[in-house]
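One chain comes next, on its own, written as structure tokens: the form predicted on its own.
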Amino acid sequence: MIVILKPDADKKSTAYRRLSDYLAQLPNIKCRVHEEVGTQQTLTEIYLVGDTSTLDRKEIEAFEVVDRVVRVSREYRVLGRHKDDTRAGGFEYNGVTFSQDNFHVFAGLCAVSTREHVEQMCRALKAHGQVCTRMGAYKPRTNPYAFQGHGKNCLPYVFELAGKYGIKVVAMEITHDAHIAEISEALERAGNPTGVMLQIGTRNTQNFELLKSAGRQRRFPILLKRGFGITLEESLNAAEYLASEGNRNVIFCLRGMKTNMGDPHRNLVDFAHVPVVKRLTHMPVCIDPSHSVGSRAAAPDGIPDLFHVTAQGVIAGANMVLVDFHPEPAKALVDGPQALTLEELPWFLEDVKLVRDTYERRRKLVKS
């Protein structure tokens, strides 16, 4: 059960204290307070955990500071969208707003290779008005002998160059809770020239201790990729692990499912789930066409499969695209065959804009 308080409810007020005292005496019920701090107001929600079936909803709604009470219908109670809940989810980080109503492209290096490649990528992004990128420092690999990223050694120049070219948010995968500390320390030493979105990859979707560690920190938002061999509900519960520890600034990423049914693509594209995730939760939804397709193959029309797949996700309402680019794909240390070139960047951005504009027109049709 969720107790939603009236906007800007004062925690020091007598009315709030009355509610707190009432909830504290409820048997076998634990309370968790979550605050959503916006630019204009603060929203407070109290999550009642335990056997809430016998609680009187109207009795709780009678308290002066309570706006309404919602009975939880799903396991993901913090991030989930419950009955009569039509709020658009989202958050702001380092001057960039991420929500279910807007859109961003995170084009960049799946794995950082050299300083020169990072600078070329950031320079190209700035030239085309982009303020977000992806840069992989830590890379989990199936083969233990494969390149697993430069790790903390590349962080200083990645952050320096991101700041130099006006990149506000860098999506960066972590595979261990120690990486959170390394990223924080490197940012501090560099003078905080940019921001970081922690990415938890498909192999770690059910690494519950990593999820808890990432959820306990509030500094960085989190991009959680769907597990490539589990159900959507299991992956949404993984996102709930993050929120249950306190960090609600979570973006959910669809990246394809591991099955031969998707051949010849690397994974079976699951972007039809974009509207499903938005319907079930407040999370903005990202798509990763690069790891879904896994190649630069093109159809007879000359348009690469990766472009077509991206369009499928964007036309369905995706709020973010995570896509691999590289100045020299042949020299990429990870996933070179699927990386687009810098010369293709303006084409990709224009193609995505066309599709996003069409999606916005589709939304207007619903309202007309």
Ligand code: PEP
Contents of the next structure:
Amino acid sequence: MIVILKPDADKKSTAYRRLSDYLAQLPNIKCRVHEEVGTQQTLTEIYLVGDTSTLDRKEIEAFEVVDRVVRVSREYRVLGRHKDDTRAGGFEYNGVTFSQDNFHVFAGLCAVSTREHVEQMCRALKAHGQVCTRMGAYKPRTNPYAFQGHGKNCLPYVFELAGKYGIKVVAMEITHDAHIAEISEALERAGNPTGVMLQIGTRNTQNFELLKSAGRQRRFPILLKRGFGITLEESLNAAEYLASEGNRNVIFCLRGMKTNMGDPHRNLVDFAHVPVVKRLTHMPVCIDPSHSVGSRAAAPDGIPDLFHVTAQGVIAGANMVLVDFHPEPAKALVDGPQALTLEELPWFLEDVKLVRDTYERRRKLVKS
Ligand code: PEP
Ligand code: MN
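Right, and the form predicted together with this ligand of this protein, after the form predicted on its own?
What follows is the whole complex; the chain from before opens it.
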């Protein structure tokens, strides 16, 4: 059960104490308080864990500080969308709002190769009005002898250049909790010219200790990839790990499933699950067409599969697209064959806009 307090509820007030005294005497119920400090207001939610079936919702709602009470109807307590649950989802980070109602493109380098490539990428994004990107510093590789990413050595110039070109959010994968501190320190040293969204990749979706570490910090939002060989429910539970530790600024990313049924694509595209994740949870949903398709192959219509697949996710209401670009794909150190070129960036953005506009029009059809 979730007890949602009125905005800016004062924890020192008698009204608040009355409620907490009442909750404290409930048998076999533990309370967990979650506070979300926003620029406009502070929202407090109290999670009642234990045998809540006999609790009277109306009785709790009668307390002066309580706005409303939601009965948990899914196992994803924090991120789940429960019955009669009208809580607004979404969050703001470094001036950018993420929610199930809006849309962002994160085009960028799968792996940082050189300073020059980062600069070319950021410059192109700025020229096309983009304020988000992806930049891989820590790369989880199948082969231990393959390039593992430049790690913390590239962070100073990645952050400096992101700031120089007005990038507000850089999606960056972490594979170890130590990377969170490295990113924090590098941002501080650079004077916080940009922001970072921590990405947890498909190979780490169920790395519970990494999830707990990422969930315990509240500084950075988190992009969690769906595990490539587990059920959707298992991946959503992984997202709930982040939220249960305190960080609910989580975006869920579909990136295709590992099965040769998807051949010749790298993975079997699973973007039909965009509306499903939106129905089951409050999380904004991202799609990653690059790691789903894995190549630049095009259909006879001249449109790359990457574009077609992106369109499938966007027309179904995806809120974010994470996509690999590279100024010189032949020189990319990771995943060059699936990278789009900077010359293709305006085409991609225009194609995506067409589809997003169509999705918005589809939504209006529902209301009329
Ligand atoms: C990536 O986005 O660079 C990546 C490694 O993706 P995934 O975890 O989905 O394979
Ligand atoms: Mn990659």
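Definition used throughout: the rigid core is the maximal C-alpha set that superposes within 1.5 Å between two forms. Numbering follows the first chain given and starts at 1. For clarity, every value in this text was computed on a predicted model and none was experimentally measured.
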item: Large Cα shift (2 Å or above) at D10 between these two forms, core-fitted; value: yes
